[in-house]
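We begin with a single chain expressed as C-alpha cells, specifically the form predicted alone.
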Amino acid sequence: MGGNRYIYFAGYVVLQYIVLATAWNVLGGYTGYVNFGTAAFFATGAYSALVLILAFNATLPFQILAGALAAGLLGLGIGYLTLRLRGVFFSIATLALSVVLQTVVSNWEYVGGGKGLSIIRPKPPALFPSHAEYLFVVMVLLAAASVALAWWIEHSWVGRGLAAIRDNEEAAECMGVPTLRLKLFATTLSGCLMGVAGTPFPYYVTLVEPGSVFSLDYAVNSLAMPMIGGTTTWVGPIIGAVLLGTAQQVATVTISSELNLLIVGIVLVAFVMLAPQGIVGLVQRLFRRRGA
C-alpha cells in the first residue's frame, strides 16, 4: 500500500465521514434533532485551521484543538438560539446557518474570499514519508476518538437522557430529565466533532475555497450514512460511512465523482422504504425472527 498514496487519500475521506456521521448522530440520531448545517461546523474547523496557518503557521495538533473549540462554541451558541425550535423549523435554522457562514467567508479576503486560497504543506513529521500517510493516521485517531465518545454516550445516563428526549421530550421533562442541558451538550459535542473533521482539510486539499468547504456532500452524507447504518447505535454511522464512502471512492475512480450524490440518494431512498431502522436494525430484526 505504501506505493499507492491514493489509498491513503481515499481512506482519509472514509474516516472523515465516520467522524462526521458519528457527530451528526449525537444530535440527529440520539436526540432526534435533524441537523442540515453540517457544512457550517465542518467549515468552522477548516477555516479556523486556515487562519492559524496564515497567522501563526500553527502545527496541526494546535489547529485541531482550536477548530474543535471554535466549532463547539458555535454549536453551543446555535443550541441556545434554536433548541426551542423543533422538527423542520430546527432543520431549516441549521441550514440557514450554513448559508450565512458561506456568505461571510466568501466576502472575507483574508482567507481568499470566494476565489479561495492556496497553502503550502509543511514537511510531515519524521515518522511519515508524506502528508498522505500523516493525514491518514491523524484521521484514524480522530475517528477512533469520536467513536469512543459516541460509545460512552450510548452506554451512560447521557445517552438514556438523549433517547428520552428523542422519544418524548415533554414526558422526559416531567420525569426530571434535564432536557435543555442535554440538548446543549449534544449540539456542542456534535459541532465540536464536525469541526475536528474539518481542521485537517486545508492540508488535504491545499486549495481552500467556499465551494468545496461548504459542499452539499457533507450535509447529505453525514445525514444519510447514520440513517443507512442505523441511528440508534454507535456502530450504525461507522457501517454507513464505510459502505457509502467506499462506494463513492470506487465510483470516483471508475466512473465519475458526479455520481456520488446520486449513489447516496438511491441507497438512502431504498433504505427508507425497505429498512427504515438501517442495517443494524435489519440485522437485529432477522436475529429476532430466527430466535422466535
The other form holds:
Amino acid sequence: MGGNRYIYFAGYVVLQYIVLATAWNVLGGYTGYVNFGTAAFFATGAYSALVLILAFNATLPFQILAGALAAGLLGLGIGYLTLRLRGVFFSIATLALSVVLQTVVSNWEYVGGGKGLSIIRPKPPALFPSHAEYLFVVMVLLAAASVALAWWIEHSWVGRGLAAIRDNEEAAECMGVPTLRLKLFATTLSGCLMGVAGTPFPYYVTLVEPGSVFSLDYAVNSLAMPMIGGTTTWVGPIIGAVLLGTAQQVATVTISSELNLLIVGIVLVAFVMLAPQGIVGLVQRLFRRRGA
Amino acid sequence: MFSLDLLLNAIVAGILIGGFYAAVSLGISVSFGLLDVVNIAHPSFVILGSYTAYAMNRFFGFDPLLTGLLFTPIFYALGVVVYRLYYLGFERKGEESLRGLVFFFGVLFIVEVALLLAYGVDYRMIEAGYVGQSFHIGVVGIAFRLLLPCLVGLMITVALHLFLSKTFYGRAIKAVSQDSQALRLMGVNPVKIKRIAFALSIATASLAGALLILIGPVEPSIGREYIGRVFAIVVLGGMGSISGTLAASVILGVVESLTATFSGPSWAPAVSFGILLVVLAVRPAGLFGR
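Cool, the form predicted alone is there; where's the form predicted in complex with the partner chain?
Following is the full complex, with the preceding chain placed first.
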C-alpha cells in the first residue's frame, strides 16, 4: 500500500500540471500573451481555499468554486492590462503581480504570514479510503474539464479569434474580431483554471506557506510544458506535462529536486531554440515528410 | 513614531541604495532599452557576480571590488556567448520577442539552480575590513557598505554615459537601436555592434554583483527581487536613457527606504513591483521617456 500511495501522490502533481499547462496555453499558446505569473493565480486559488477552511471549514467543492471565482476575477483584471501592455511588457507585469501578491500574503497574519500555516485534513468523503485517493480523483476531474475546455476553444470560433489576435492584433481588430472581449475571456478562463489547480493544494501539502505556493517552479513549468509539447494544440500541454511532470517526479526520488529543476531549465532553453513548435511540431513535420 | 532623524536617515540610505540600483539597472538599460533584447536573466548574472566575489574572497582573500573589476572581461566573454546563442536561436529568424523572453527566463532558472546546487540555500557574505564601518554627518549615519556601492554605481554610470556619447562604438550602439539598416549602409555590422553592447551589459553585472554582496548577504534566488526592481527602473527612467536610469534608481531607492523605515521591511519588495505595475498601466513611456 505504501508504494501505491506514492503513485497517487506523484500522479496528483502530474495532473495538477496538466491543468496549469493547459490553462497557461489558453493565453500563451492560443492568444500569444506570455504569462509569467502562474504562481499568482495558483496561489489565489490555494489561499482562497485556505481562508474558506479557516473561516467556515468549507468542503473542497466550495473551495474550488471560490478559488475559480477569485482567480478568474484576477484574470479579468490582467485582461484589462492587455489594453496597454503587449508582448514583453505584459509578461513583466504578470511577474510583478506575482511578487506583489506574495508580499501581501506574507504580511497577512490570518493565513499564517511569511511562516505559513498548518491545517488538519478532515475525514475524506465516503467511498474514499484516504485523502490521497480523494484529491487524486478530484484532480483527474479538474484535468479532464480543463482539457475539454481547451479542446472546445480550439475547435470553435473563439479559438480562431484568439489565433487572429496572436498573429496580428491590429489586423484582427480591423477585420471585426472582438479582440478585447476575446482577450478578457482568455485571461479570465486561464486565470480561473490556474486558480482551480491551486484549490486542493492546502489539503495536499497541509502546510501552506508563501515560499512554496508562490514558487517560481510553477511559472517555469507551466510555460515549459506547453513549449515542449507544442503550443498550438490542446494535446501539446498534456504531452509536456506528462513527460516533464513524470520525469521530475522520478528525478526527485532518484536524483535530487534541485538537479531536476536544472534539467527543466536546460530542456526549456533547448526546445525554445531548436524545436519552437514542440514535440507536436516535430511529429507533424515527420508525418508531412512521409506523406510527401 | 515619526521623527525627523529617522526620515533624514531613510532618505540618505535610499539615495545611497539608489546609486547601487543604478549599477544593477544599467545593464538592462543597455540590453532592453537600446538593443530590444529582453534579458530578464540579467539579475541572475548579477548574483553570479556576487558568488564569484564570494568565492574569491573566501579562498584567496580577494577584495570583492577587485574581483568585480578583474572578472569584467570574463563576464564580457559570457555575454558574447549568450548573445551568440540568442542571435542564432531567435534574432536571425526574426522571432526574437516572446520566444527570446522565454529563453532568458530559462537562462535565469539555469543560473539560479546551478548556484543552488553549488552553494545551497544558505545566505553567503564576504569579509572585508571596511564592511562594518560607518561615520556620521550630524544625525545622519553613513555606512561604508552603502557608500562604496553608491560611488562605484555612479562611476559606472558616468563611464557608460561617456562611452555611449563620445566613442565611435558607443554612438554605433545608440544608432543600432534606431536604425540598424542605416548602420549597415554605413558599413558597420549591426550584429557585431549588438554583440559588443550586450556583452558590455553583462560585464557590468560582474561589478554590480560585487556591490550586492558588499551591501548584504546573498542567496541564489535573491535575483528575482531585482527583476521587478530593474525593469521598474528602466521603464520609469525611459527606455535606454542612462541619466533617466540613474534618476529612477534614486527615486526607487528613496521610496523603498521610506517604506521599509515606516511600514516595515517586509513591504519593501512590493513597492518596486507596485510602481512598475502603475507605470506600465499609466505611462509606459516612463517619467523621463522621450
